[in-house]
Amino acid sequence: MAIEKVFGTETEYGIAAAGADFNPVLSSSVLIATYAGSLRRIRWDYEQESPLRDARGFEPLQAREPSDEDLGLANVVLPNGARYYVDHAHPEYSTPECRSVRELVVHDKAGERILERSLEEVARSLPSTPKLSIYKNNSDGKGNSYGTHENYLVDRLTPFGDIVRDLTPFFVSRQVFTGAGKLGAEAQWDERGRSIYQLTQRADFFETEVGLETTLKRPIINTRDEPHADPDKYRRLHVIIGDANMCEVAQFLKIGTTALVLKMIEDALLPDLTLRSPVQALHTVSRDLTCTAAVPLADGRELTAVQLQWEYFEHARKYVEREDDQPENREVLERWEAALSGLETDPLSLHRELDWVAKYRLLEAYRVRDGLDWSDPKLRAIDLQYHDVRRDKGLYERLADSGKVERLTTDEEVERAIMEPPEDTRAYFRGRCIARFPDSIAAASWDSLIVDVGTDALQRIPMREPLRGTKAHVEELLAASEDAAALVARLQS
């Protein structure tokens, strides 16, 4: 029986400012440090991280890369259990672990609001700083891409080869509803800047089927084997082939459908849908706005991305009915079916649900109104402005405010998630400890806290079970502990 899925997202945000001396690394650090303000800078614990360990069974010998702390970059663990830090040249927000798809959407949106507030705080407290802009997108339009990653808890007993076989066709075809849309072409083999519109921002940057890299020769299936949990029981499937979604329905579909497919893989319930050329198929699907282009399978058949998704959907429908009949799973199926039906009959009818459609209709309206050619730089600017996190500037935000895209969250839910962790994963324990005992938390990571209890030795609190440390498990324990030393003493007893 498949294990319960726990998931989260990591989003690298695009950062920009006017002026030739703009330094994205320094600006990202200033942004995060200013937002953190009086929050104590709790060190991120890199000791147990192993980003080079490969799911295929090896770990390359390589010197440890400098950490954010080594480089003096901002790195903050937030009271909601999330991590907010500088990753390369971008501010990155990693949501706390969630077990509800809807709650993940809420916490992902909370990340957008945190980035918006960071901009406001920099403008208020450092008025001489060049005006910064933040975009929740995946490309600078000049051949550089930055990631939006998903993470899923997976059963260690599931052969990794099964994951590769069954998940690759799903990732290639799910672009039809997860894509954020992009004006232009940036693949190395293509004419850079060519004025086409495609479903996804990331497809142009993927060159191989399976691999460990995340910034070069990007693979459809990433093999990083860094579970952030009990390694004997779990994998963390690190998914790098996804766009940064503004539309909440698209985000809900991306996480919810993938979680269901992973459960079916663990229970060995999927047919073999292996593609003949997955990377080529990935590019073909992204550049087909009609969603009717067929891609060849290894068995000789040819199916469109929508037809492939129908295959996964039908198996998921039976799986939910027989094995996992939960209300949220039923909602995932309902929205998945509605999206596929719309894509099959009229893709452009899904402008309230899907980013690539909402943005395309927006661009087309401006193009027709102003008589613009698709190569006009004004349209490129509109493409980028769709992703601006500022609610008074972002074009997606204007669509949301006017009810032209469907929301699944409320402003109140998102506001609460800025400070409050999920109550049903270990993120609750992490967030509550950081909120209650900030001066005693020496370091934190996803699977442990290091606590200073006033003695010579620091104490590590392991958190290797993602579904332990919930409100139900630890609320009374935390309430009974007047300080961190008392908490550790109670845990040890």
Second form
Amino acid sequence: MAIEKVFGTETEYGIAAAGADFNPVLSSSVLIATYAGSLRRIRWDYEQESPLRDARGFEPLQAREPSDEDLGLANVVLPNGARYYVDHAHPEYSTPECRSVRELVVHDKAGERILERSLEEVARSLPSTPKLSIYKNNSDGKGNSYGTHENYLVDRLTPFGDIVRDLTPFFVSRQVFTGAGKLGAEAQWDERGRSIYQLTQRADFFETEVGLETTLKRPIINTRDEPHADPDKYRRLHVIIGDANMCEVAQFLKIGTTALVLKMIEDALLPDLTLRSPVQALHTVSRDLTCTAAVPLADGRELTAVQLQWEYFEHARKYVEREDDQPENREVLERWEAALSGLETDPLSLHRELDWVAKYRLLEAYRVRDGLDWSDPKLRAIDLQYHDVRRDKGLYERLADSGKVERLTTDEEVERAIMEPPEDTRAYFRGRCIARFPDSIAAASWDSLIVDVGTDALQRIPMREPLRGTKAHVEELLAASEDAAALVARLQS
Amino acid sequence: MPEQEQKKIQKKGGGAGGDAGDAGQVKGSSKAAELKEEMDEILDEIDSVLEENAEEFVKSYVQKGGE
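Any chance you could show the form predicted in complex with its partner chain after that form predicted on its own?
Every chain and every other molecule in the complex is listed next, the one we just looked at coming first.
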């Protein structure tokens, strides 16, 4: 029986500034530290990878002076349970763990608002800093890519080979609704350069089928095995092939359909749809705006991306009916079916739902009005500004503001998620502890909190079960604990 | 090839939904007028928010190091 899916996204945002001496690493750090501002800066706990993490129960740890690394680049845990930090040369936002797709859409949007607010804070408190801009996309158009990763909790017992076999054709074909659209080709073998528009930002950067890399020779299936949870029970599937979505429907579909497919993989219910050449198929699908190109399967059949998706959809429909009949799953099916029907009859009809269509529509209309060639730099500027997180400047935001794309969230929900964690995962415990006891949380990670209770030894609270530490589990405990020492004492008793 | 793709999709969009990029081809009907109005509105909006020196800016937009 499939395990319940818990998921989250990690987004590396593009960062730029006017001026030649711009340092993206330091600027990202300033951005995050400035946002953290009044929030106490909580160090991220890198010790989670040490052998200590396997110990059960509470471990007394030696108090120590912070190392240079600790004092380096900004890396904070927020009261909503998210992590906000510098990753290479980008500000990165990892949502808290969610178990509802809709809630993840809300938290992913809250990340955009946090980045926007960070820009405002920097402009206000450091007025001499060159004006920064932030983009939620995955490519600079010059051959450099940065990631939007998804994470899903998966049963450790599921053979990894099953995941590779059944998920690869799914990832290749889901591009038809997950793509954020891109003007230009960046794959070295594609000489068309600037004159094409394609479905996804990321397809150009994928060269292999399976592997551990995320920055070179990127694989369709990434094998990183850091569960951030009980490693005997769980795997965290680290998905690196998705685009950063602005459209809420696209984001909902990306997470919702993938979670359902993973459940069906765990229950061994899917047919073999192995592709003959997955990487080639990935590029073919991304370059086919009509969504009619067929790709060869290992068994000799040729199916389009939409037909492959129908295969997954039909199995999911039966699966939900028979085994997993929940309202949100029904909503995933409804939206999935509507998207596939639309893609089959007229892809451009999905301009309210899908990023690649919404952006294509802007570019094409602008191009026709001004008689521009597809390689015109102005169109590239429009492509980039679609992903600008500022609500008064970002072109996606302008579409959303005037009701031209479909929203699934309300501004109020997103605003709340900037400070409030999901209530039904361990993110609740993490976020609430940071909000309640900011001076006592010495460090935090996905699967533990390290608490300073005022004695020599720091106390580690393990959080190895993603579905424990929910509001239902710990609300009373937190309410009854006047400080962090009392909380630890209650947990130990 | 890219040009063919673009043409194909325009044709398809115009046929079924009277959609993107076809404002010029579907003048006449009231639906088309509405569509044109909507697209004009969007394009005006782009003009009003597009960064100054956008073309220069996009040329200098380079992101090294990720993931």
